[in-house]
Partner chain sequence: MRFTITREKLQEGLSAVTASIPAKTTLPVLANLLVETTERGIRLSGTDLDIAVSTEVIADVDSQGAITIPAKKLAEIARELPSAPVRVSATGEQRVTLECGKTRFRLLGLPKDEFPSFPSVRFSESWRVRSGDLQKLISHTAFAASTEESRPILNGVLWEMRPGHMRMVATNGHRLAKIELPLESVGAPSADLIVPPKALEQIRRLFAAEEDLEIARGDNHLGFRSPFTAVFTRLIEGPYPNYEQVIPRDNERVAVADRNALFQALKRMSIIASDQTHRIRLAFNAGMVKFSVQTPDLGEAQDELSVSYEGDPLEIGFNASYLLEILRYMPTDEVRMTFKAPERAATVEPMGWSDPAKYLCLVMPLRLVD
Amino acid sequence: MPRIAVLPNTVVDQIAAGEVIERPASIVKELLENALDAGARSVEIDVTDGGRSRIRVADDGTGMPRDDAILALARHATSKIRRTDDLVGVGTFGFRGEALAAIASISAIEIETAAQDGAGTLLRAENGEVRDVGECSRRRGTTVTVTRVFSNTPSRLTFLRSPRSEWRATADALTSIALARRDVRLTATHDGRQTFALAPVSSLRGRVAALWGGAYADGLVAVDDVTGSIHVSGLVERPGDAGTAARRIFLSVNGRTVRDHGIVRAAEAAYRSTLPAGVRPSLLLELTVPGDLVDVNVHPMKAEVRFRDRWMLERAVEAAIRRALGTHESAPALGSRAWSFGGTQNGGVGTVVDTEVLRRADGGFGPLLDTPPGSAAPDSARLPDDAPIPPLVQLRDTYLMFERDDGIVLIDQHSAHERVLFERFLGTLERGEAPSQRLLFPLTLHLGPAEADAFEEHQDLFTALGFEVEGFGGHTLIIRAVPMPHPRFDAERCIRETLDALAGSRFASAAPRHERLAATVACKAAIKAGDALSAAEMRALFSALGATALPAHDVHGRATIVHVPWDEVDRRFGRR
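How would this chain look by itself, in the form predicted on its own?
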């Protein structure tokens, strides 16, 4: 074997550069983060040929005096940290002091900088060596121009993609930073064409509107929740909108943009029972955690972080989004006040049923969801008979309709009842309660092999739901007791259709087994389109839906509630 030898500095520098600089987008990101760390309030980025030919980043930050400008090109030279303790809870972007040295080792670099308006320093370096130091005149701030990227490493140059692809990566990096630093003005041009012109804004929604349009921004649900010392905020996609446009993911921890599959999975878990399999929502989340609970020094490009208690963090994210999706804002039918209709809240012509009032109801569904004889009563009392509920009309024995100040609201009765039953069944499975009713005449079911296998796989959960079933030889089952979610419940049809769906994997998803069964049984047990409801049943369904955690979506991700604004009605009649 060859003997061990210490690598030359030129090779060491290029290895380090490879850890920090993957492509032109990495250069733009590092230079922009340095500008932000220098207190810049306005940054201009100009890129040519996807960054292969030229990258220029100009800022109005603090700038550098002559000696600091020269030292900035040395490896591990930084103004951000002084001792090892500073690495814990570090709040700056470019704290390692590797960026400029790494960029200079694989390109030609020119730096113009001034600590105050007037005389400044001009510095040129190439292949890691300073070639020229002089003077220049400029306003306070720094301009870094990078050319001939990877010119001294042809093998890496061959791995660059087309200028369009490289610019797309740069645009993605700029977008992430623009979302995180909304207080800064950012402008960017590519091949002479302006692509970003972002003024400072006060909110994440405002920045999203500037990037992707006001309609998209207005359709997102706000998240703002605190669990212990963890603050989760941001914007997430409504379940009904997921999959209809490009998926966007943005995560930041203490102001630093990161990648973290665990946080994304936790956020997606909050959408369980609201999205069909395979559909994934857009997520724009900002996490604030104590500095000593996060380590940002684990990735060369600072794109990943490590948490002291990941489980606690992920549960906080899931809970925050779950609560946001349970609000009126997540439903396209609901406006600034959930379930409002007809007028003002304080003694006007109309009445308001507030979501919080409805959530104190037990979800009792009148004749449709009466508590079975002999079973425990629900934990929260039913809405009083005089509770303000809007006049409801049933259309085509399928939809409930009522009017509000801002339009007409339609409720799909099957989807609504499915949501009510799903949350009730899920609670039954998770608490271990199993209210049921014995049948006067037991049912005998003859199953096919696939349905019999599905029953065997889920037998424990059927029992937990209140089904009392025993084998009778071969693929025959005897059903002696069933849950009684409503008087219209057809137990034989429900269990046959449930087993058929489970056998055919029609409801297959990554959800836990008990959630999948609860969703399937709820779908099969719910009232159907075409079932005529009495006035009392409609009122009870309205109240029960308002008491659920996620009233706006059924277990398949379809909308339960649809809002038709008066403007749209007027337009259809030619009044606008």
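In this text, the rigid core denotes the largest set of C-alpha atoms whose superposition between the two forms falls within 1.5 Å. Computed from a prediction, not measured in an experiment: that's the story for all the values here. Residue numbers count along the first chain shown, from 1. Compared with the form predicted in complex with its partner chain:
Core-superposed comparison between the two forms: the C-alpha position of Q394 differs by no less than 2 Å. For D260, the Cα coordinates differ by under 2 angstroms between the two forms after the core has been superposed.
After superposition on the rigid core, displacement of the C-alpha of L465 between the two forms amounts to 2 Å or more.
Starting from the form predicted on its own shown above, please give the structure in the form predicted in complex with its partner chain.
What follows is just the one chain, with no partners and no other molecules.
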């Protein structure tokens, strides 16, 4: 008996199904994608028992004529591509022609389809074999009903989790697709309870609002940036909000939902210095790249894609997010703002969408002016450098307050100064240019062992910052020269507290050590809450903050700026 044999088709299909169809959620995803590829405007999904008992997906797409319907169940049968060339820049969700065959091979499937309203085809198949082809009457579109899922693959069945967690996986898959295809009406019921009812909307923010609530959507910062041929858009969490709710990651490339750690990492890098260690932001990002820069045919479920120039892409993502966070709008607002659903592109009230308004004024996606990629975009929403400084008031010796056209702005003086000093120190460390004032009476510092270690570890950086420090035997340091970042600077206290902080959190942060030191020194050197500032100092701080790259956040991820819109003020006074 020959030892090698070609496997029968049913076995091949089941093996393929192992790759494509892992759990009921994969079935829902594949069927939904088929529906969307068929041009559906509205899709209804009905799942029973986490998908074990029954999954039904009904759409109003193109439907199939009778012969196509029969062929559709065969492996590698597809309407989506014809030639190898079509694989390049393929725009449909599916193209491998595997999904339906795989689903059919592990379940009982019933397809009702009609290419025109009226006469349609009813097709039943079980374990990959067509059992019955009949007629039915239905409106244009297709309904696929899958029952007895994994009934012929008992091992798969044993790996299924509880109906609840299977449904959660299905809901996650639905959410991703819902975010990507906002133009489609999606409804889903699980065990008879409606869980999704999403009307078509024009903006990502609108869909997010429908999924997770208007307040959440309102709190996100819009990203919209073009670098070369790459367009990055989406919504990201304000640094101040990160870590306060469940983390949500959504990434789509040319409309296809994908997972990509590299891009997520690049996006997180943009938050660098605005978040405490361990806190990671929610990211909802959509990338549009030329089709020839991306290869989607690398993963059976197409959850991953391959990029031709990953580095350029990651840089574009980081730059886009950094730019979005650099705006005023990424500072948290006080109170809740009204949110209008299903409205226009710029449906939000308040300042969050300011940048969108500005950027889309010319009708296109490009920035307002032609700037070479990599250089700073025109950023009208930034605190203006040259604009006259508004009258500033100091409150509780802690906050600076001023008025804008659209509301009141509060600045935390310590956080703001910290941000200013952080960027200045970082610049100093990178340029290696540190003015250093020699002291008449050198300072002597007695340290504990941990602080002394921290000092030794960072001595070169302290020197680069302008501290001239000598060891003096044991754990005693002599400071002969200090930087002079501002007139109130207390060098001894700053270096002592910095070493304290560094000794206390040796492993807490993965940030590069020069950034960590700059952040720590900035925090300790900055003016404190409770320091009364003169009018000149306030003005200087205001313009220095305006000149920083990320004025709205301090190095710990706290807000430096809080914006109280007039709407909110008016509402509290009962004026509206």
